[in-house]
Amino acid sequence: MDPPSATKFDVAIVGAGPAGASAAYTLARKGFKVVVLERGRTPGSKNLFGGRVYSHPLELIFEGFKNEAPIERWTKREVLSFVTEEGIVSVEYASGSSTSFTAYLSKLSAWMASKAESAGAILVTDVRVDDILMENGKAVGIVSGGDRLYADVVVIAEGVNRLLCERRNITPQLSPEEVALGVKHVIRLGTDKINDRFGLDSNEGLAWFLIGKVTDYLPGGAFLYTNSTTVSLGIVVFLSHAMKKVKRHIYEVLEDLRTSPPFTRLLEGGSLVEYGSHLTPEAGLKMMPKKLYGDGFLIVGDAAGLLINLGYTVRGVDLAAFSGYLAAEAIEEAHSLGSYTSHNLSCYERKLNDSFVMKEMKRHDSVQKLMSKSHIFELYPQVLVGTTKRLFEFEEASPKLLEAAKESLKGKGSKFKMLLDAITLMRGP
């Protein structure tokens, strides 16, 4: 379907994903005229991620949401896992309560679209957006291949390839510190055989995150959702690091996950029905542009830098769909007051500086920089699963605790190195 060319909006919003989703369907409700253009033949073909989001922010926004959207299961079980040749030391937590679901995205995407689309918004999808139209330096609609769409205002949320913000020298072009490459598969079990051998119930979900020899021990990690009838399993690396020390193809990285223990045994039967890979933000508030709006345009979700990677977990999806939200609130305060110049729209970064999104990337902006550092994902492995082999692996004397974590930290790493990094992780910045 081609963009209409000769109708005017108030907002042009490109990218179908969470943020522009929210975006949409925040501003038609309020009465704005928007169209939102978006570059699959359907909302969400083009979005991939791991498969977890947290679920409080969209209530917020989308009425129904726990209702309507397509979740997958509730998650009720979180595991983390150190994993060396030698074996695997895991840490799990339990919870009758959740606030937390997995989900596909492409279907969670849909779903937001079309609210925005019932909302009042127009969805134009397999439409290629090449350009911010320019007048006198102020975003005045969009290109696409000989057409020119005219709005008051764009929203830009074309993901983490900032491919049009790059166009207009609004950020500059991504470098590989700032990234890392996801590939995921997701595998058909049926929902008998994964709650069977993951130990769930029907409406309990797992989430599983591992770091050490699952990536080679490059900085990254794996991570394996439970869905309803499907298991999707993943590993993520910085690309920085993989561009230097992965001698071979990342496919098969993920190929050795898949068939060593104790994933083998887990997924024995399944069929794989999808397979991907994405690019993710992950330098935190280094990837950020400088500003976040400018004359007629804000910039949201990945195209902002706005994910969070503790190690444990991974935020993303939820910090985009409010920030979408938060910029359709900052395009209605500029209406108001008359423009939509920069300043006006400053008002956005206003917006996200109070809200949870701006305090949450701040507060964890040295725990994502210490998760780029190599020796995290090598070291502490070997020490964990050292330490505890000696634990349980004796002939006759057994060994004390702090026996075996020095035995096996001697000659691996700095004590004082390890308690800068424990400190970094228990207390931020």
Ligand SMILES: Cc1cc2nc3c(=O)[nH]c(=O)nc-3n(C[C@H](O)[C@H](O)[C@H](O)COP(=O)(O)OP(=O)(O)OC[C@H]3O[C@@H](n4cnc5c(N)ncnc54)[C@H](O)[C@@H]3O)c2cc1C
The other form holds:
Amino acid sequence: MDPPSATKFDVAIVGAGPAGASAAYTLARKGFKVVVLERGRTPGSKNLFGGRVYSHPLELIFEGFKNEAPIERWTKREVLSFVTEEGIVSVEYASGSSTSFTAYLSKLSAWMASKAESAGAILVTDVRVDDILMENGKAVGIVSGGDRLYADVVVIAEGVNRLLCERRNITPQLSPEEVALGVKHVIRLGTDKINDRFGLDSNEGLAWFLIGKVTDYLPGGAFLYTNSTTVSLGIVVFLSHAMKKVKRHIYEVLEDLRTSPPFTRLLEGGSLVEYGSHLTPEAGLKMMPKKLYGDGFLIVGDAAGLLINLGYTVRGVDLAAFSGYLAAEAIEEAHSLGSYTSHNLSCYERKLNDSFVMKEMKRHDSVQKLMSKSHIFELYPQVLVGTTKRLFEFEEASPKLLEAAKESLKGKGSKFKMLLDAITLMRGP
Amino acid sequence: MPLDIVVCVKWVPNTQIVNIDPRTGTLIREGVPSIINPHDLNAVEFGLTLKDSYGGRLTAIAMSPPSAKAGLEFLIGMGVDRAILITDRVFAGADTLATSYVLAKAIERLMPTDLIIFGQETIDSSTAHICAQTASWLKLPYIYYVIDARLEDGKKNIVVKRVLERKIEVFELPLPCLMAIAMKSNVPRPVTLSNKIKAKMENLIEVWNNEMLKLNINCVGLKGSPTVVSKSIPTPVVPRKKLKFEGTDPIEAARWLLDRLAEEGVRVI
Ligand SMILES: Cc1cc2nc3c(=O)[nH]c(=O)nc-3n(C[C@H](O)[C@H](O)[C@H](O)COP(=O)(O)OP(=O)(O)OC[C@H]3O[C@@H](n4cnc5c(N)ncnc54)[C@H](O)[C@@H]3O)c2cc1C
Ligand SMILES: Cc1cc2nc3c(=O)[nH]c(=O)nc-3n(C[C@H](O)[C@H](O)[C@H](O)COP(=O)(O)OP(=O)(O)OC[C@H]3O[C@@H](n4cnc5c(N)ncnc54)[C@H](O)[C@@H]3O)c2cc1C
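I have the form predicted alone already, so could you send the form predicted together with the ligand?
Let's see the whole complex now, leading with the same chain.
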């Protein structure tokens, strides 16, 4: 090994995603000497998500967020659709106000990292961290290739595929049950076509979720988000189900969706500008490491399992960013206590528990459990579309709602169970 | 015997994704992400290997818009000791004559140096002129397609091997001299973390503009460039026909394919 780098840092952060960049920005502003290590060529080049971010937590972290951040459109229309071979039933919510926006995660991460750099953090890209450097059970830096870099604290912000945590036995290996796979197209349509076809003003965004046939009835769903000039269309499927039941390549499922009504018409004339795929945690509280801190280190963002996945929608950017922010506060507190022992860093967990992050994680845990069950994704679309079809497609006698519902529920299990599920579902975001 | 080496590198648009302006016939460089000319990484590796063997210092220079700073940081990450970014609006639009003139003047400021190395050619223009032209301005000897170099006779001469298709030739050149390194002749080393941090923390990149070089503005940039693009013929776009053979019999499929080709005027004999 080469001699260790001459420079020693207060904090080394692995990963320049939303979690790492937010921690770096906050720490640099507090006067810490921070280095961020990112394996992508530029920050953001390795990041992929669906398309919508809840704004408030980011406004608390980043000064000037609303004015400067690469926001595409403010989401003012939400549509949830149930899809079967027979048709589509959709529920729509539209509002004049909005608390979330559509974005490209690559641009948003790059922006956050540039804010951290202007605040004084050193950002080093194109380097992969291979290991956490441990001495006597305490993290003292990182290893990359033949290089060692020393730091008083290490913030692990490596995302869902937490190889460093696994290597150091901080977390067990991921199992297929704990993750979902997302595949996404970005399709350029131009502002006018998007506004016309989706019924939007230039600043209005649409978030559209679909469940049922869109994933071959597997737990998961499809999403469509409108950006300024492009549309993000993708699917998320729970990996364990996908492995067992999907007999073809997963991108073919998305390809089928893109080339089926109503998407053929909505996306006509568009050109594919980006194609990507990424894992995402899905196991809720179960996927969180037992402890999010130890002697000399903290874990933030997806690596810490801080993400809400309801199958058809994933929310992680704001949780990741806020956990990075709280990690920075915890480091400042430990610093004032004189050392970065596990004991002094434990305030991180307390801060998380007191914040919306853990409150939301806990609130959604039962929904997440429910969403990993396959019947929701098959039964609901079948019953809803079936009922609606019977209501509107008749030849002479128009059926009553109850009759139609009864008919489509035939042999499909207990109405009571469905009611319970519906209540749990509605407690979602 | 330590060597003072200069390597010239060009910051080029990644030509895999570049388009030609149909009106002017020149490359559309705006909005295309740039990279260090890949063949120049072979030159950098060549310089670093010499430095590993004999000690000394490797300085990278690039004439380019300011965005090349990222590329120079990358080279410092590989092990280059310092970099000079030659940037000024008056240098824009340069052809090979004007480019080599500015590079030669910059190299003069860095004299005495022992060796000035170049890539073989660039991926966005590939004239392979610059090494020879720069040598002419400097009135120094030069050689192309170099794959190996070794110091002879203390530090006065350098023995180089160069490839010409299937032949390897050996030459001895006096120092200082210029050489263009054969493309793909070595594997550029990866960046290291400590070098990258050095690039970020220590000010190793100097910026030179024309206030400093004080070159006659009629000899640089567009004004100093006699080259004109008289005509450029774009490769015709052939729209896909999107035909699909629907049967299952391979013999039938082959026949069908030949028929379609025949319709296009392709004859199989
Ligand atoms: C298909 C899909 C759809 C989603 N949709 C949404 C959505 O609409 N809204 C939402 O809020 N969230 C969404 N998410 C979740 C969101 O993307 C994540 O929660 C968020 O990106 C987590 O941020 P992070 O910083 O923890 O990790 P990441 O964004 O994964 O960043 C980790 C970074 O660390 C780097 N890294 C990893 N290991 C190393 C190493 N060893 N050395 C150096 N660098 C390393 C990576 O290159 C990467 O840049 C979605 C996720 C997926 C997969
Ligand atoms: C017909 C024609 C018209 C052109 N018109 C224009 C124009 O209108 N506007 C315009 O901007 N360009 C134009 N160019 C491009 C311009 O002439 C060249 O990009 C430039 O002079 C360098 O030549 P090259 O890329 O062919 O280098 P080569 O001779 O192929 O490069 C050899 C080596 O020289 C070194 N080198 C080359 N350029 C630099 C540099 N800038 N800094 C440091 N080292 C360098 C590198 O080591 C490189 O590997 C034109 C080129 C041609 C052939």
